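For reference, the chain that follows is the form predicted alone, supplied as structure tokens.
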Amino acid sequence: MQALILAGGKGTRLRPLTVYTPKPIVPVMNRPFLLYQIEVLARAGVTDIVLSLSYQPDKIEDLLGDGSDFGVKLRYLTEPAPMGTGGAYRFAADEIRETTIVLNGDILTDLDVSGLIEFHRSKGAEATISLVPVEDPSAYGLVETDPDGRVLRFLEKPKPEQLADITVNTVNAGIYVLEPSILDLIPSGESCSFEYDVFPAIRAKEKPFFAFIIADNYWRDLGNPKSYLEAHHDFFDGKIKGFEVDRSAASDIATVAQVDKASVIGAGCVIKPGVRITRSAIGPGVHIEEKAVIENSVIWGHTRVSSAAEIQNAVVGKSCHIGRNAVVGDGSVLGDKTSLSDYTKV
């Protein structure tokens, strides 16, 4: 058994952060974001893990490596251009000539993927979709089963005037289980996707394909500033199972200051008397200056934040500079080395 994770997007949803941050290793309380799915593929003995890669390719392999500290096998494979998701994964051929889980690259899941394998093999499918439901269906293209799990057909996002007779709120949620055999489908060297292009091909074939419900785990799309911040705010309020979140890292955190257990802060932090953080990461190396307070936010390494600033309900990049009185507020995203004056409000 192998894996595919397919981090070759620009992350364009999710700037400013990822301009000189790839989507994969943007941190997710204060670890690469990579690093869970990784791991939740660990824990289901798969541990031979390809990586296909495009937009800026070295900073994720120096990041993670061979896989040898978290106990995989990693490989890197970057696409001479973007090929889409099917695309790259019939680029990725001759690595992965087994079955294999394919996940999209800005999941964030606490998923047994064991159970996934499982539920594949039962089945004698040659593809599976993992779906989630969802509670507005007329936000997302949606997928229809059999009850036995069959793909029955994908309906396009529905106008307004339909939704009274759709019956159907599952969506795609991005982790595929597929056979060899799905490869002869995708033509080499050219972009598609596996939405418009091999899933209605593997229809037309008439090739086992099911859905697996992904009903009692976490599943979030981390495509975009607001969901990379709701995601925090889940970790905090312990929605998200599993995972250990690393509180061990050493700061000078003055006496005085309020740091409550669910924010984590990162090493070599700075945090003066009488700054209050709640509900919030605290990268590396940041300093916060007196009676700063922030709620509810990230803050990437080695920003500095100036006395009496607020910082609420946002997320601030790399090398900041937040002046003294500053206030950035509900719904703000600061990208890297931004810097605000003294008594700024954005």
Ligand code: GDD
Contents of the next structure:
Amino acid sequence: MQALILAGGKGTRLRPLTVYTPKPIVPVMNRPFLLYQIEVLARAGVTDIVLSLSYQPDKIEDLLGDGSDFGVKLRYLTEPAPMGTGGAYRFAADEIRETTIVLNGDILTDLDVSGLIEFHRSKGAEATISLVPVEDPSAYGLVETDPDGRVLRFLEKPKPEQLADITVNTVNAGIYVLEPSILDLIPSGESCSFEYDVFPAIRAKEKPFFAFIIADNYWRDLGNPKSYLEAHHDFFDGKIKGFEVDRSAASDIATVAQVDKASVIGAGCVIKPGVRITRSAIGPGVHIEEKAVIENSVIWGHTRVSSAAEIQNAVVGKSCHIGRNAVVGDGSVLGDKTSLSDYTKV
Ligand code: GDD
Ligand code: MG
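Hand over the structure of the form predicted together with the named molecule; the form predicted alone is what we had up.
Below is the whole assembly, all chains and molecules, this chain first.
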């Protein structure tokens, strides 16, 4: 069993965070995001993993290397230009000789992948798509099934008029099991989408195409800053199980600073007296001066927060400078190297 992670998108909806950091390696609780997917695959014994890249591929490869640090074997494929999700799978055809787990590279989940594989085999499927119920399905790929779990219809990002006659709220969770025969449905060398082209073609050819419902596992698409921050809140609330959070990093934390148990602090931080940190992820090498308050927020590495600044429910990129008494409020997202002068409110 192999895996292919689709990690070539530009991450436009996650800007400004993705200007210098491609989406697959944005830090989540201070770990590059892809490590969560790699861990979930490795748990199911899937250790042969191809990363399909297009945007800033070198940064991803430099960080993850050959995968041996994480107990897997990573290979990298970079498209000359983005070929779409289905095109990226076809582009990897030379590497794909067996049943393959294909994942959208921006899904945070603790799914038991072995259960998904078992389901695929038990149905004799050529393609299995995992589904998850959501409140507002319009931003996703909608999937209708029959009572046996056969896929009847796939409708990507339905328009309001199409939504009217849809009664299901189960959407494509971006995790598939595909037999190599699916490659024959995809033209080589052309841009092609799983969602708009390949899934409708699998239906049209009446191949065995089944849906697996993710019921009891955590699932989230990390595609925009709000969702990125909420993923952290879910970690703080203990809603994501099964991943260890590394709280062992050595930092210089003043004894009269308050850091709650939910928060995670990266290596080499300096946290001065009177600072209060609650439900937050602080990256490596961050300096936080006297009496600053940080709540429900994510701060990337090497940022400096000056005295009495307040950061609430916000994401602050790498190497920023937050001036004295500045207030960074609800939902703010600051790109790398942002500098806020003293007393600024954003
Ligand atoms: N290699 C490569 N090449 N990867 C790509 C390309 C490409 O041309 N285009 C997109 N990707 C990768 C992205 O990096 C991302 O990890 C994944 O494919 C999905 O792209 P998104 O841009 O995040 O799609 P989406 O979130 O709008 O919708 C998709 O995911 C939803 C679930 O989160 C669809 O698959 C929906 O049907 C699904 O519901
Ligand atoms: Mg997405």
